[in-house]
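In structure tokens, the next block holds one chain alone, the form predicted alone.
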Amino acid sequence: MKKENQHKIIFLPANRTGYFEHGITVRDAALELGIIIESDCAGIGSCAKCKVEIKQGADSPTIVEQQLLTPDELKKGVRLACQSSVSADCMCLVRTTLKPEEVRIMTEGLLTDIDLNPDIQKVLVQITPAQLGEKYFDFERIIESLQHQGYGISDYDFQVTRDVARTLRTNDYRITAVIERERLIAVEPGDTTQVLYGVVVDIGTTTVAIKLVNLVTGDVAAVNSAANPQAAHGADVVSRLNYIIQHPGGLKRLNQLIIKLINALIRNLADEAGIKLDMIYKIVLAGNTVMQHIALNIDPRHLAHKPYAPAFQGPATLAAVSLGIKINPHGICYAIPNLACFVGSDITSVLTILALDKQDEFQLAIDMGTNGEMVIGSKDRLLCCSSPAGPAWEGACITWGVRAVYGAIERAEIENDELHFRTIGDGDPVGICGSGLIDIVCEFLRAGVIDKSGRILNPVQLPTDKISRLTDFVAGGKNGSRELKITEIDNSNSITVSQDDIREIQLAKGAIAAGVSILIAEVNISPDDIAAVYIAGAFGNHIRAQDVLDLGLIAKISPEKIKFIGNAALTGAEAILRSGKARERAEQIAKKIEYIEIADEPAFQDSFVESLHFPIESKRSES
């Protein structure tokens, strides 16, 4: 029922009402009903991205408004609705959410030959009965029969021993047990041995990517994925940091919208694979240290500052039902360790499929997300950072910038001074995803319309052979600059790269490319004796390697010591789940890796600001 000083609101299409005190944000709103609103700035308006349609009911345009939609936007009732406060029942059209089946998260990556024998395991076992006059015990009698199978148990769970006895008569003292390596987790009536599942999950910044995981035969029995819906309240871990501090709460709202998420997967998965969610027994999660804070519940603010300490390190084993995970109400869940203040559990799965640490040469591995994690390492050595590069691979804070949906630009090439771009799914262009982005930068760069230090060059400036072809895609952008006309959209919109856009593109390439010429110069060695660079996430298994050496991400090495290796912090966590040796591993790379806070490394900065700029040549003439 309507209170005094509340509005009604109204959200279409998804059709949802609320009532809401005076003055709260369209976005506030949106969020208090489950409606994600897309947006890059967590709701500070700068991004401009979290347009919607209001017919009704909100005060006037502010400032920032203002500056940021057109007046044809404006007058058709589009506003910002991290801006736009609600002072009068109102009706508001959302048209920027997106549909899960609309967003293309990677899910594959390095393929390799891990042997199945995980942690967790299931047990026949054929109880003798009590005899009268013996001195017998029910759980006792279990833990001795699994002994004489050789299956040492040094823990228990306690829930187990209230319903043994029944368990055990319900089928004639024939039981199975459920053991997470020396801990009783469970006892089941009968033969349950061919019924065991885990999930693996990676908890991005920007997407979730979960495998469901048959750990009797070794089959992969489904995938599923979707867009992180902590988003909402930053695109980037700092921004996500901050509405902890900021919001009381923040951290359990933040913490309830990844659970409700997994559990919504990992339900997914289910259906598709046929099963019922007790049939799943353990899961094992994979993040940065923010996520995987987050996911736990643990407090991160203190990574906001320095000196940057995270809560735990980890390994963490735990009861799934302690976190709200929905699989077997025995169910386990492993947190795999952290390596550092801000390189998390993500690189530590996927360096427990690398063998970066058994080389004779030093090889380099290379996260691409919105934190940039590097490591170097041979077997002299492991060494490892992070640079904050930003949300700009995923699209964010880029003016037509969106994730790898239906319809963005995901290649692009110029032929014969020509642009030809292919979006996702072959639809109409929509904006521009982060692979595209840098195909459309690398190409102007190869072709002389962006100068070395990323300025668009005025046409009069391009080379003498390609002005009368490549004039066409300069065109003129806000307070003067430039900008790339990609394509038209409709009579009044087109699809540009505009110079602040490519600013963006440098600072997030300087921060890897920074971060790595730190760990060269630590081990010191020069690139070239780098013998292989393995390049991880969704983002960088989309580009090319020429576009990684013109970028500048790693300085000039042979374009085949480049090797692409997709989502492999969900292949090394599922290696993890697979195999008590990797998840050995895992856990012996943590405790042996050596980290460098580049922060406060006083070559830091310099190498920042020399990596902002192309290495590439440019082809302008110098007339």
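Throughout, rigid core stands for the largest set of C-alpha atoms superposing within 1.5 Å between the two forms. If you're wondering where the values come from, they're calculated on a predicted model, not measured in any experiment. Positions refer to the first chain, counted from 1. Compared with the form predicted in complex with its partner chain:
Core-superposed comparison between the two forms: CA of residue 203 displaced by less than 2 Å. Relative to the superposed core, residue 82 undergoes a C-alpha shift of no less than 2 Å between the two forms. Superposition of the core reveals a Cα shift of less than 2 Å for residue 524 between the two forms.
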Second form
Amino acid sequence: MKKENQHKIIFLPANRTGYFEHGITVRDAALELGIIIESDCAGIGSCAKCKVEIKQGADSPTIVEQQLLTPDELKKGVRLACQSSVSADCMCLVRTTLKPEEVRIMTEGLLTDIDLNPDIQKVLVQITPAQLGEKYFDFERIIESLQHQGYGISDYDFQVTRDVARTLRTNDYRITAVIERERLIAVEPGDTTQVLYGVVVDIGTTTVAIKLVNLVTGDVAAVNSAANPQAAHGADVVSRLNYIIQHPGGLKRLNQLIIKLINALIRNLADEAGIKLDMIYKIVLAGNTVMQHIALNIDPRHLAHKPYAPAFQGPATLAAVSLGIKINPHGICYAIPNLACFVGSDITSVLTILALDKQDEFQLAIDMGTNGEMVIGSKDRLLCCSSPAGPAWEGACITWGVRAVYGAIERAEIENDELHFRTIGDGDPVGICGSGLIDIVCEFLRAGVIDKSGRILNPVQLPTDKISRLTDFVAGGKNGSRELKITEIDNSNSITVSQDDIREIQLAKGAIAAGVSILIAEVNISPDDIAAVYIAGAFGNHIRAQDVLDLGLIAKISPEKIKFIGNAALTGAEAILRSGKARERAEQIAKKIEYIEIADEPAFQDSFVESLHFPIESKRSES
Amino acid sequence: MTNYNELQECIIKGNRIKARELTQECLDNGNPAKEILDEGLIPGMAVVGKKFQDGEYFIPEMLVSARALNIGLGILKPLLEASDVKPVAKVLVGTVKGDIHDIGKNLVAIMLRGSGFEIIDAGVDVSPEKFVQMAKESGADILGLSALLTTTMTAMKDTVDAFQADGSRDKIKIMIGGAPVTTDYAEKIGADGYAPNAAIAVEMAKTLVGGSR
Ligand code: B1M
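Beyond the form predicted alone, can we have the form predicted in complex with its partner chain?
Okay, now the whole complex, with that chain kicking things off.
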């Protein structure tokens, strides 16, 4: 109901209504209702992507809006959701919201022999009405019945004792008990054993991915992703830590941003699958160490400085409501354990579905996020490190970089001197996501337009027989440098890859390559000895094995050994949701893995600098 | 008059062996060390700086050129000192406390050295007190601070403040840089200058000493 000093906002076309305090931004109000209005600048008012139309009762446009919107737009009532605040009842038309199918998250991974046997279970309990003179405590009889059926209960949520009498009697003494491991957490009237859902979330620094799983059938009910709204307070984990250190209440603010986003995403998934939030009893959280601390509202500030001490490794099992997460009010949140200061539970998840720790020969897993996290392992040893790559893989710091959203160039290929590319959803190109960027750089490298030092060659310096139609892609860019013109989007704008963008890629890939070589040296093998390399990441599409080699992420090994496993963190978290055994495995891995701090490795810098070049012999010789 | 194009080219291409040979050859031909520096090494390095700024060169190319430069400078140094040639100015460089990133700082040092500045490198993770002490000992004209982490930028302010507290702030110009640093920040903490890259760092350093003399 509307309280004093509140305004009613109706969001269309979603048709969701809410009542909000005077002055809340349209963007924040939308998020409260589960409507995610995407933007690039995370709401600081610089990208002008969060355009909405406000139909009635809008306040007057801010200076920022007057600068970023055309007079025509302003006349029509177009506003920026992050700038316009609510000062009267209004109706708001949201066109920019991404539909789930417009976002590409790689959902494949290796879910081998993970049986459906979750920690969260529903069990039907039928007891007979109590007879006078019998031992007739309702609650204890339920526990007894469960024990009879083989479900030992060692703990319970006290609220259950309050619910039990009524629940039993309204349904002929037939109830469904919800058990998380040996803990009885809820009772539902009647037989609802065929309805049980869980969600998994991978909280990346840049991208948050989420999946809704039907825990009765094992089917994935819906998947979605969104930009992490904390990005308004820094692009990487260190900036987020800095925000927390510098701003009183900073932790709370970042925590609220992520919890609200998770709630919005869950609500959308539930709508899409046509289920009620109450049917979801479990949420499993994965993410890097800092993201996880923030989501759990644990102060991570000591991760900012040497010796980078995390407050907590985990695992943790807690009530979802205690975090403000809106699933069933009795629902459970499980936070997957972290591995080290900059190697988080996302990697624990990846390792859970791989078998690095079970093989005779060493295998390697690399998660190409803002922090490149990598693990080498065999049955004898499991070793991880993190290398500061920067956010280039997810499109940040890149001129035309975007996350893997609708219209992002995700694939590119040069054939007969012509560049062909494909966008996500076949939409009009809006930018380039990680996989597209890697493709473009590697294709132009192989074609000899970029040389091994990463330089875009000057076509006029090439001998005439070396000039191909491809050099037409080379254009003059910012201050004296060159750029690659990929495609025109209108008369005045082209999507480009600048020389600086290539340098960003070089820094990112150099950091990963140096990390890999430190791991390989530490276990005392040569790159040939590695039996398999798994590459995970949220950059859109697969990256080709040949690209992995041409980027030089790892020294020459045979391309068949390289496997791309997509957003394996999300898949791994899903395995942990589906199976108690997988959860136990994750916890064992967290106990036994070793960690190397590469900042302390004298070999890192030389290796990093050496790895900045591309180990490729161009078809064309250098000018 | 000797043609220094070839020596310049050695620096630009980073040809160490030839840089040694040619520097020696110029000396053997009776050219003054100062001339070899001013017309061979420094202009060569200026081209390297330009190429870096234009995106032609990246870190490895800079480091290769730096090695060739250092060989030439090594040969000339005793002669320059003997003939009492003064460097443009003395610059104390270092990465601030809590931060161990030094590639950017090293590139700045290379470009400054290649422009005739004398460099004293304080290394990484350097405390404000250490900077104050080293500035005194070396008699540096400029202090160049580098920071790569959002969280260690504050140590730049601490360092400026330490000079203030010591009473030696007006004896030194302070220039700052590094990926998260901005002109605004430099102004805010009371530094004298900011440079976004190694080539501009040279111009800034020249302006700073030009202004004070
Ligand atoms: C005096 O006047 C001047 C004037 C101009 C000046 C100047 C001074 N100083 C610099 N300039 C300017 O001129 C230079 C040339 O034009 C430029 O210098 P730059 O230094 O900007 O540029 C260099 C030439 C090239 N750039 C670099 O050398 C930095 C590259 C990246 C990959 C990087 C590296 C290599 C390293 N790292 Co670090 N590292 C990253 C970087 C990510 C990236 N993609 O950029 C960054 C900087 N690191 C980061 C982090 C988080 C960390 N790192 C850490 C460690 C390391 C290594 C030791 C492994 C290694 C440094 C090796 C070394 N000896 O320097 C840790 C901290 C260690 C510490 N206490 O300092 C650790 C905390 C991570 C960890 N996992 O442990 C991030 C900082 C984020 C932030 N907002 O603060 C980061 C952006 C990567 C990321 N994840 O996003 C200009 O800025």
